[in-house]
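Only one chain is shown below, in structure tokens, and it's the form predicted on its own.
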Amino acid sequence: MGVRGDPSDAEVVARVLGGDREVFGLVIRRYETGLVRFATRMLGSSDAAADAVAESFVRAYRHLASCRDPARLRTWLYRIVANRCKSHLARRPIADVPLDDAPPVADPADSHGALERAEQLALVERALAQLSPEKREAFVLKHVEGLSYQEMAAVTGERIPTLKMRVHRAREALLHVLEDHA
């Protein structure tokens, strides 16, 4: 059993494969928030991210039997979402910059600090959008989603030294962009 008496990922997979389709809802409740956050940072659009995650859950459900290690379901789901995001980015024209995730207009009642944080977050989001998809993916998996390099390797299919270099270069590029705006 997992947290609060919920079945573990491996138990959920076994139950779904055994015909209890309803229990797949547990997988969605467990992982949807993190996957949408990851996809939003990869795609720069919450709408595109929601679509990518929804498509990924459908794909995961259909191909659940191919999940070789059900105990590592989370990593497997991140890999599916990462692939959906890469497909989406490959189809999107370079100049297609989404506007739906622009920072919200500040409420005059908000404190100056909140406005400053929103501006900083918007700057980081724009800087992330300037990274190559590979660097963005590595940075977001490591520093936003908190995956280990081992988990990142399972998600991306890349070697750990390659991922470490991508995270390092992404960090350098982000720092450069942020320093230019300081």
The other form holds:
Amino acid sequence: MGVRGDPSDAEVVARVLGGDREVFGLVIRRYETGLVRFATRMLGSSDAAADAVAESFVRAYRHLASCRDPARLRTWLYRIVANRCKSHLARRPIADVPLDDAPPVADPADSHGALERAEQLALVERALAQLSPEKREAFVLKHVEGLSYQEMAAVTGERIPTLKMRVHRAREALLHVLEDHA
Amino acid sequence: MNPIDPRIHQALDGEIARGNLPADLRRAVERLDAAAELLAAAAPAAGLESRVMAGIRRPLPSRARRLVRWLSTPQTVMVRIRPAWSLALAAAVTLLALVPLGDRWGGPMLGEHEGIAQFVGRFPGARSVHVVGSFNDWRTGTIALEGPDHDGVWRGALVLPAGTYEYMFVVDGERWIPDHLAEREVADNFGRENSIVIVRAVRR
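The form predicted together with the partner chain is what I want next, because the block you gave corresponds to the form predicted on its own; please supply it.
Below is the whole assembly, all chains and molecules, this chain first.
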């Protein structure tokens, strides 16, 4: 059992595979926020991200029996979403990475701090969108989703030195943009 | 673009303490931390549970309808090449193209519009491997692969009318796994990803 009696991922997977289809809702509630955030950062659009994650959950359900290590369900889900995002990005022109909210619209009710924060977010989002999908993926998995390099390797299928290099290059690109606007 | 001071990476990777950095490097680390924090905090709420569960409860459309939809929809094909496997596959395809199998080896005599589909997969520890696909109406348990050899590789071949077929492997009767060495893979809108084999007529 997990915290406060919540079933662990392995238990949930076993119950779904045993025929209790509705328990899969627990998987969705548990991981939806992180997966949508990751897909949004990859695709630059919350609508496209929601579609990608919804399709990924359906795919995960249909292929749940092929999840080799149910205790690492989270990593497996990130892998499915990452692949879905790559397919999505491959289908559209390279320069077409939309941003949902750039630049932010000033609301009179906003405090100065909130507005400044929104502008800063727009700047970071624009810089992120300029990275290659591979570097963007590496930076978001590492610094936004908080995955270890080992987990990132499981998600992406890449070697750890390759991922470290991508994270380093992404940091350099972002830092240059941020310093230019400091 | 100029690389940044490696100590920034070391601090961000937790390899050195941030407190030991010079002030300018510490500011750079804090800038990147703040950027990541902004990206993490602005998470949109999607409310996908009801939508996903509805998709799960809905029965899959028939194979024929999915094939029609796939044929009528633009597709992106992503191919990941492993040089060793690719060379072996190319050699096998060349052999198939050059050698009239039926006559020389006493194998199956092929009709004018028939070809051979070969299936190879590595499944160490598997007790059984079957192939299912549009060529046998996705019926499980009817076409068994032979194996495993000492490397855990299972193999099989089918004589099929020339054409394009979707297929998957079924390991131990329950795990449906696409063939990662397939010529192509295709994903539909219902969460499945099937492998594609193109059978070409040996005699033209």
